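As a starting point, one isolated chain is supplied in structure tokens, in the form predicted alone.
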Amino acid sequence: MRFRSKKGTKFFLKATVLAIVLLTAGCDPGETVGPDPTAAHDPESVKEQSFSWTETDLLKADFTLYRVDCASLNTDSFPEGCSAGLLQSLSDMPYGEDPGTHALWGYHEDPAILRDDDSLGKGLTVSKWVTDKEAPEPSKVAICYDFSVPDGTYTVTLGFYNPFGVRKIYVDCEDTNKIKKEKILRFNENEKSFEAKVTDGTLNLKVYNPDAKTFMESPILSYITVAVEPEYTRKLLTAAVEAMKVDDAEELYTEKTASAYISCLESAEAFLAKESNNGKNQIKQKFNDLRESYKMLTKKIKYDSFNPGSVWTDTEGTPIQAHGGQVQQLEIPDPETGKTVTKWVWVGEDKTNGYRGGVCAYTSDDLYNWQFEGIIMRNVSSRKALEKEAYFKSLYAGYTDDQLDNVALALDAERAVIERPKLIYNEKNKQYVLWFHADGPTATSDSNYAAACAGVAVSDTPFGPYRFVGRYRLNTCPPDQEDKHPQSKGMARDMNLFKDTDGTAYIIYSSEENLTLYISKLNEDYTYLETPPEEAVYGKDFIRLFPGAQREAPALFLKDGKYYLMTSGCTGWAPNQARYYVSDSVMGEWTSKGDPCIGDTNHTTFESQSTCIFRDVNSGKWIYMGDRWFSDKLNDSRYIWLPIVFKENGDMEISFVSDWRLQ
């Protein structure tokens, strides 16, 4: 039998070939693979519709048959790093014949669906399908495809990128409901797989809501792919293993990546070696240990340059975690040669596991490439693990029962809340002291901001572990002003540390339920205040800031004798207008100096929310850091850099720009 390949190169299969390919598609030997020819355009072409492939060919394709980059006007392009599958030509078309392949699908044209294109999306995520804000009845709108297949099961997966509100999505293959009320989260890459059988030549799918009722909680679609189910046998994870060979591995991948997938090929070959092994299951098991370790390989990334809102992972290709933080450049020892090596050191929340966790840390020689130094302190499990676990045992060992009580209380995995971690070095104690928010529940209140106090931990050496210290209220309001909120009285939520050109130490923190900024001077150890709350004299160890403003995540700098405090208003994970003020002296009069956002036409900071600014000593520029925050998965979070521009008389400005240098 004479087939045609996708690039139209004539060549035989054997039939032992065509059987297992056949097999693998759930069809019987024999029987035509691909469209129905009866269904071709030219009668002339009907010998060439059908289709077969090898195993390397299924391979290569990972088993796709289409993958549709929807909306991106059926160009024969993809996006870097995706391939079309074996039975498509194009990335996306109106229902007909493929041009190159001959097989039937597409999309079912709608004057009610429209494309779109969306800067925040990366590869298959730029281009989608939405609905025309003009549609009568959004209940009724559907994004329809329809795809020639050989009869049999296959693997549906849809992808949707939804730079708005939540909304939800149902989903109908082959007649039947598959997702049903799935709700698609603003910015981020959802994903949705599911089985279909297929036994009319024909996969038809429907993507719809018909809860709509405006067009923002109409369907979207950004790509569909369609897959096979593999059969698996000695001769699949045989190609495989040649297909899935990769040399030098070590030296192009991460090493975490590299090592997994050397380690799954060669317990593959060393299978294979053994001709007794034929289990289905075993072939199986070998076959999609290689295959996953094969796609999870992460090439070594060298950033070059900021890309605001992006991914950004460190050194072995896993998304920073250091929400929330702040970046220095400090002297610390190399682990290797016990020198003293200048570093840039960026410490945040670790939101791995969304709301809850502890700090993490990274190092970098030019602040584009970071590499994890580890979590630095650790949420605690339970209140035995502080004396169970050697970790906690050697950090703890010589806290009475209730210094450990205060230590699971405040660092709870499963209750207490860590937030804008920022670290200072002390050097006349040669001693690393974070300070945090440290929230939570109280034994009188559930709330997760109950607790609202600023937590101190101390380490000898920069990376941890830190130990934890306490957790405190603050300064409270003179009686002589007017508290904001007297009922709780020396709060302390939203926080940053400053430490002055003499050594002097502060902390600037939101108090009075976020209504008031307090700066309040800290001890010359840096791990509480100069002077107790109750004997603190305004002016001197402390000052409040804007009463009634309700200001949030200060970051203060000091630049040509000026100093600067930049601030977000409350709004809870939702990004706002920034605000910042200027003065002569820490304690001194401040002078709110409006928005710096230049171009930011909707008040939202560039949709971040700031938490430190630093210069950069070898270029001179100042860099504003801010997070995109992604309440719905927080893990997810983006940060923005900007740079920042001084104008001669001293005022700020920031201007989003989406791929910026140093230099």
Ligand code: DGJ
Given for the second form:
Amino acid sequence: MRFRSKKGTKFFLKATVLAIVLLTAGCDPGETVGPDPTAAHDPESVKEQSFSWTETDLLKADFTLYRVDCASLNTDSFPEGCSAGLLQSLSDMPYGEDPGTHALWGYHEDPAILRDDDSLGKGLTVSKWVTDKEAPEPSKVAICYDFSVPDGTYTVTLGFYNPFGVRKIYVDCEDTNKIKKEKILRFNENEKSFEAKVTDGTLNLKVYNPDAKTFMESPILSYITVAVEPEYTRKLLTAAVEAMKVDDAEELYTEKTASAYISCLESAEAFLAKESNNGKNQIKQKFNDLRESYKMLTKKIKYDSFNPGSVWTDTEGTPIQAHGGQVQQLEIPDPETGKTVTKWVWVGEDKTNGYRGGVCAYTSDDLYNWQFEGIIMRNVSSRKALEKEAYFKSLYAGYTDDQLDNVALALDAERAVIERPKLIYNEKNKQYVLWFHADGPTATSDSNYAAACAGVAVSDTPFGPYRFVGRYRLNTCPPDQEDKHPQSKGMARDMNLFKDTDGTAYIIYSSEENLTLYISKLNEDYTYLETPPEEAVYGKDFIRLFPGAQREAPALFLKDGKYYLMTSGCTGWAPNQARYYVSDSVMGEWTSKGDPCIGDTNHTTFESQSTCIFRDVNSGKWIYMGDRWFSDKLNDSRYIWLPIVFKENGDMEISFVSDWRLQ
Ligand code: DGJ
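Form predicted together with this ligand, following the form predicted alone:
All chains and molecules follow, beginning with the one already shown.
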């Protein structure tokens, strides 16, 4: 693929007459529809061809003349949810005449540019152009497209899906540099837009990196859209109201998106009802609000089964962010009636922005459909934010400077690691207590897991905001036992909580550099250990389990008088073989029962890692809850919920079921 000289391209296109009737050209809706059916199909006739369309056509195409799924192999179709621009019939093609619309457009072929597919990408980001490893001069490689368009101003949007290291991109359009040294971050939603003025019938685009020394620094490109800037007239707004009318929005779409859309539609209609309203800026505002709210409409999904490993969305259609989580039934106050209602509550890590985030909560009546209750514990963008942002100011009112320093350190959005949050309700003082694996670098180590602490936050209401209380190292190996990691005492990483029938609560966690699990008794408030580490008595206040066995992701539960402890091995984000243990009491002797998974041929716990095991009171079913981590895209990590079968002798068995119900 060589960059055609602009001169050559323009010369060819000079012969092309594209008379495009745009909105302002006075066409009535429904008057003409492009392309012109009289246009000849002989390439030679391209020169005489003309296009026209109605406002409704433009609205339907979202003002997009081209939407290119770069490097797509299946050019006859578009990924789900995407459609062609008005001047194209294929999703991508080498430069030439479009077989459907006869417009001239496409990429310029070059042996240094290769197609690449990535299953982690979605829709338009599955396929992309990349540079050949063997390309002799990476700095000269360029991905070039030309698009015939009527003269005017366009919004050009480029999408880059980058599964590699950070890349830098330059983009030229119409011989002007529009994007310079732009960082294309790994796995981010990398989309860049700019305006381009076309005066010669063709929009030229060149994506490159003149600083590239190896192919790993050369350009990539996933998609392009070329959209025409609308003319904001009453006529446009009238057509928009008509084209974007959805009768049963409330029934079909999620509550929030439907009500936003309805209010924008009503506001546009009210605006149009007044003859005097002609101001361009007001029309633009109404039009854009309507268009945006229409685009945001999200179909309601009502689940009636579990589909382990599939994307699981909340009642607003947003993928659930509750990783490393816990599900339990709680009596909580109904904000509308003030009365107490029984709800399933799911808390977990918010990985919306990747590795670092706060803690989210969701509620449900049926365990299938989950309503987002908010980020119940936020991380903190800076020390200053604690004293500036209203949310933190009221939450931490009365904290000393030292205490605030501590909060900033433990919840730092740039450095702290907040994992495996678990919630416990304290009947005695009516407080909700959130424990989590609180980690991050320390003064002496840059490792994300150097702090190795257990963190605590409290709230008087189930959905917070939770106020951070402290993060602690916990119990240490008694002197008469063999410490598997004597260099660093009291470490606490992957953790869980368990409340016994007598109300005593325990924290179960990986310690001694993850080599040994510990169970430690919590105090009556559930906010710290029953006995501080210096005074703790082995066997009474804490126990060590399976020294050297390297287990993490603990999930402890009680069934028929027997205590079960599910665990995973320690292999980072990669899944490994589960192992469970049983005991007659929390602080008693634990016996290994091996892997409970049946038919798990890869020995990866069905590609998941345990986080919680609980019982559905209505069906009596026990549910294994695990995370299938996608280390490269943590926010897309999936939930693996599976039914557990207990044999007569109490042994636990978990099989993979791709679609299952409680009843
Ligand atoms: C495994 C743990 O169980 C997760 O919570 C997380 O800490 C990853 N390791 C990080 O590699």
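For the two forms, the rigid core is made up of the largest set of C-alpha atoms that agree within 1.5 Å on superposition. This is a predicted model, so every value here is computed, not measured. Numbering follows the first chain given and starts at 1.
A displacement of less than 2 angstroms separates the C-alpha positions of Lys339 between the two forms, with the rigid core held in common.
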